[in-house]
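Given next, in C-alpha cells, is a single chain: the form predicted alone.
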Amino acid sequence: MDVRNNIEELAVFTGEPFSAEKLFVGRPNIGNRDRFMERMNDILDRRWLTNNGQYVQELECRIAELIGVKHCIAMCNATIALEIVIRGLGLTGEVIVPSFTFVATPHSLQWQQITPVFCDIDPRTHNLDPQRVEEMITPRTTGIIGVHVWGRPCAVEELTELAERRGLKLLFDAAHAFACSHNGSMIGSFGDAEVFSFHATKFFNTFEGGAVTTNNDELAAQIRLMKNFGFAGYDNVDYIGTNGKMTEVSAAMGLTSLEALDGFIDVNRRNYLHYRQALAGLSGVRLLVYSETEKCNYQYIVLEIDETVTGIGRDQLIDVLHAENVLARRYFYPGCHQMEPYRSHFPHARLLLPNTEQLASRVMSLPTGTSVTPDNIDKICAIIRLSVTHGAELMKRLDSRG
C-alpha cells in the first residue's frame, strides 16, 4: 500500500515535509514585545545592566511572591544555581541523584568533586523511587538531589520524610516546574531549596537564566554572597564565591514573560488537551497526564512508545517526525549514567536503573508552546497515527533508506 495515499496532502518520510517551518520542542515563548523594548529602553537609559539592579530585584520579589516564599535569588542560570545550592549546603561525599534527568543536575556535583549516586525512578511518575533511594544511601551519603522531571512533583513528602530520618540535605531541581504545585503548595517552597532554569526552552524563560527560592535566611544569605564573588560590602568579601549574578536584559525579559505567563499557560493546556484527544485510543502511545487538580505548566507533550504493540520503535517514529520537520527529541536518553565520565566511573550502573534504562528507550517529546497551533498538533498526531497502525511497513522503508 501507499503510506502517502492515507493522510491525504501530507507526504509521509518521502517528498516534501507537511511543514515549510520547522516545529521544535523547546522553541522560545515571546511575552509582549513593546513592553520588553520599554524596559530595554529604560535599562540603557540609565546605563545599569548588571550587579543586583532594578528589573533583578522586581523579578526576584515577583517570583518569590508567586511561589510563597521569603527568600528568590535570581542566577545567570539554572546550572550554576545548582552548584551554588549545593556548597551552600555543604553538600560533600555522595549525594543521590536520578539518571533520568538533564545531565546538568549530576555535573554540578561531579564539578565539585561530589559523586553523585544515580537512584532509579518509580516508572509511574518518572521521578525518583524513595524505596530506591533509601536502599542507596551509605555513611558517604550527604544529600538528595530529586528533580520535578516534567513538572510533575517528586514524592515530597516521603523524601522530605527520608531526608529527615537520616539527617540529609535535600534539594529539589525544578527546572521543569516553574508554576506548578503539589498539594496546593507552589512547587519552590520544598526542601532546603529549590533551583528552577529560565533557559530559552522553557516555557517561562529570561533568554538564559535561574532562580534559586528557599525559606531557609541564613542559606539565602549564604548564596547572595556566593554569587556575586563573596563581596558583603563595596570592598568587603567574606566568603569564597563564584559569579551567578543575573543581567539586567535577562531580568526585563523575565518580568515581561511573568505578565504573559497565564497566557502561555493557558496555549500549553490547550495543546495538551488537543494532542491528548488527538492520539486517545492510539495502542503502544501513552501520552504523559498532568493532574487536573494542581496548577500546571503543561510544557512538555510527552510520549512514550511500546514497540512490541506499535511495530515502530521511539527512535524510528521521530525519524518519522524528523524528515516532516516536526524536530521531536529523545529525554532523557541516553540517561546521565551511560554519559561520561559517569560511564567510566560506573561502568555497571545500568544493572541498578532498570526502569530507567526501560523510560529512556521509550519516551519522547513534541513540540508545544504558542509557535505550535491545533492545526499543527492535528497534523503531527495524523502522521504518528499512520506511522503506528503501518509501523512495519514504515519500518521496512527506514531499514531500505540505510
Ligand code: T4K
Contents of the next structure:
Amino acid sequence: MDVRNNIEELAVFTGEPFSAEKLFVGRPNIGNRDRFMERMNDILDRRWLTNNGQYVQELECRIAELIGVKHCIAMCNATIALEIVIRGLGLTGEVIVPSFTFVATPHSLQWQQITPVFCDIDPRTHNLDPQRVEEMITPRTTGIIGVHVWGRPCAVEELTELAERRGLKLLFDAAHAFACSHNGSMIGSFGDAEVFSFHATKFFNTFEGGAVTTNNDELAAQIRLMKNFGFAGYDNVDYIGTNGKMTEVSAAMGLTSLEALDGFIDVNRRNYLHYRQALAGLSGVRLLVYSETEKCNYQYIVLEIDETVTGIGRDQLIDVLHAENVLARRYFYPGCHQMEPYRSHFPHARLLLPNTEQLASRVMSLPTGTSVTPDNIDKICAIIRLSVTHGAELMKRLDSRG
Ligand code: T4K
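Okay, that was the form predicted alone. Show me the form predicted together with this ligand next.
Below: every chain and molecule of the assembly, starting with the one above.
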C-alpha cells in the first residue's frame, strides 16, 4: 500500500503528497446521470423552469411522505428557509441557538434584527444542553433553535417540554439530518417546524436547496406565501414576502438524488465503519459514533483530537493531512460567537461557552461520500496513525522548520 511508514516519508518533509487527487470533505453525491438528463430535457421541452413547477411539487410530496409530515415546502436554500420560517413563527427579541453550528443559523436571526443568544452544548452529543438553554431564557426570549449537529438528534423531548412550559416556539435546524430518525420518528417531524439543507455538500443535494417541514397547516400556508413574494394568486399580495423558490433543475436533481438515497447511505455507512475499524485503539483520537438503532445518513466523519494524549494538535494534524491532499475541515471552528458581528456584540460570550470553545479547538471532519473509497480511507487513517504515533517528534520537527 502506498502509505507513509515513518515520519520522514510524510509529504510535509518530502513535498510529495500520497495522492495526486485531492480528497475533499463535502464532495457531492450524484445519482443516475441519465435519469437527471432525461428530467433536464423534459424541463426544457415543457419550458417550465421555476415557480412551483411539476418537479418541485413532486419532490415536496416525496419528502413529506418519507418524513411522515403533512407539509414540505421546498426552498432555494436552507438559510432563506430558516429566515422565512423564523418570520412565519413570529420570532422577535432573543432566540436561543448553539454557537457550535454553521454561521447560517445565527445569521438567519440577525439578518432580521433578532438577537441570537448563544448557548453551550453537551460535549457528549455536540448539541444544545437543555439545562443551559433554560438558564439563558429572559423576558425577551421568543424561541429556541436546536441544531441536529452531524445528523445526530438534539435533546428533542427536553427541548419540547421546556418550550411548552415557557411558552416558546421551537424550531430545528436539520440541515445535516435528512433521512435520520429519533426514537423511530424521522427528523423533520419535531418542534413547530424543521429546516433541511440540500446544498451540494450535503449527502442529499439539489445543487442549492432546502426545505421546511411541519405539521402546522397555518404555518405551512403562510410560508408558501412568504417564499413567493406574498402572492396569493395573480395580482394579490397578502404578506410581505421574499423569493425563496426552488427551481425545476434543483428539484430534478433532488428527485434523482432521492432515487439514489439508499445507495448513498450504504456507501456512507461502509465508509464510517471502515474509518471506525482503521482508527480503533488510537489513543487521543475519538471518532464520533452514530446510533445503531436509528436511521442515520453517516454524512460526517468527525474526529476529536485530544492533544494532551496525541502530542499533536488538531491544527497540526490538519496541516499534515492537507500536505497529503486530504482536505480535512475544522467544522465548526472557531464557533459562531467568535465570528462577526457576534464577536463584537458579545465579546465575553466565550465565558458562557466552555464546552463549545473546547470542542471547536479539537474537532475535525474527514472526507466521505461516494467519491471516497475504502483504499482512500486506509491511506487517510495510516497518515493519522503515523502523525499521532509520532506526535511529539513530528511537532518538534514542524516547529524547527518554522
Ligand atoms: N445550518 C447548518 C447547520 C448548516 O451546516 C448549513 C450549511 C446551513 C444551515 C445552511 O444551509 P444552506 O443555506 O447552504 O443550504 C459548506 C456549505 O456551503 C454549507 O451549505 C454547509 N452548511 C457547510 C457546513 O459547509 P463551506 O463554506 O465550508 O463551503 P466550501 O465552499 O468550503 O465547500 C466545502 C467543501 O465541499 C470543500 O471541501 C469543497 C467541497 N465542494 C463544495 C462544493 C460547493 C465540492 O467538492 N463540490 C462543490 O460543488 O460551507
